[in-house]
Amino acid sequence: MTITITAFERSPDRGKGLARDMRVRWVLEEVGQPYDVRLLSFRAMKEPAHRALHPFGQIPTYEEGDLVLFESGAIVFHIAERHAGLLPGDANARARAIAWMFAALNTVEPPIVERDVAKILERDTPWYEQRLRLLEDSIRKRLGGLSDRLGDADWLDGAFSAGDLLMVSVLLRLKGSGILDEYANLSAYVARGEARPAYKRAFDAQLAVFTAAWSG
């Protein structure tokens, strides 16, 4: 059965690999599974046909036969469970990898996304500078704990796992902010993720969509 995922027709990240379909592309490349992509406009994302797949009208979605999934973390977990290489065989190590998946999405990502939103929507408000400082302090607290735990290891818990895939995906949102640069081991950690051949294939595929859409 062919896997089909959905992605932005015109991604607002302008080809930087930050849209959440990138995580799904990456995990599929890691496990060597071919997939098709259905591109959606912002208008189509809110129409009934897509909302039947994703109740909140967002991307990505995942379709394989009768199975339909939404939420990038759930999709990554589903794929990692069914294909070798991204979740350890040892039960305890597997549980730790899953814990890191949750940590990436529930602990590390929220203040990073809030910062992005504030920079777009709140820049002209009187409280902007204070809010930005608070959000960046929150980000640094999380990065400090993550940096301490990673230490000088290549990956969070032994071999590269789905936990690393999601964590690197989240940290990539900080590139160019200067915040990630304050943690040398985390910067190197993200660079290792970007250097993986599967990541490069996924990035190139997403970039090709951007190039085609915005050059027309």
Given for the second form:
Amino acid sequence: MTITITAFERSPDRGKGLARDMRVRWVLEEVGQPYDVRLLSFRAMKEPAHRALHPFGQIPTYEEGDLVLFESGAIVFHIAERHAGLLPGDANARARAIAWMFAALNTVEPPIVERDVAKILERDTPWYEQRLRLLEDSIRKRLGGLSDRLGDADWLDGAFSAGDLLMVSVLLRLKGSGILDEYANLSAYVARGEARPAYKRAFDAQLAVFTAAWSG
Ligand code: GTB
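Requested next: the structure of the form predicted together with S-(P-nitrobenzyl)glutathione (the form predicted alone having been shown above).
Following is the full complex, with the preceding chain placed first.
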């Protein structure tokens, strides 16, 4: 069955692979599932045709036959459940991998996103420096816990899982901030994720969209 996902026609990250279609591309590459991509402008995302797929008018979405999904975490989970290799067979190990998926999206990602939003929307406010410090402290609290738990392991709980895929995706947004560099094991963890052939294929595919859109 053909799988179609949606992505930015012109990603504001200029090909850095930080928009959330990247994690969907990555999981599809991990399981060797071909997919089509429908590219959307910001305007098209808010039109009824797309809102019928995504209540909030955002990317990514996922279409597979009669099934339409939104929320990148739900899409990654759906794919990981239906293919071998991204969720352990053992029930307890599987539950722990799913817990890491939630941890990535519910506990680690929020302060990272809030920091990015503050950098865009609050830069000119009198409280900007203080707010940035508070958000960076929150991020460090999360990274400290994560770094302690990871230790010198390659992945969060045994073999690479959908939990690692989401956690690496979330941490990548800190690249260039200097914060990730304070945690050598987390920097190495992210680099291991980026070195995966499936990640590279996904990254190259979204970069090709950027190159085509911004060079024209
Ligand atoms: N919780 C949802 C999910 O995980 O799928 C969040 C989806 C979401 O935030 N989508 C964003 C979107 O459609 C794109 S990924 N925004 C348009 C809108 O809301 O109108 C967020 C994103 C955007 C840009 C960068 N960047 O430039 O670095 C990074 C991440």
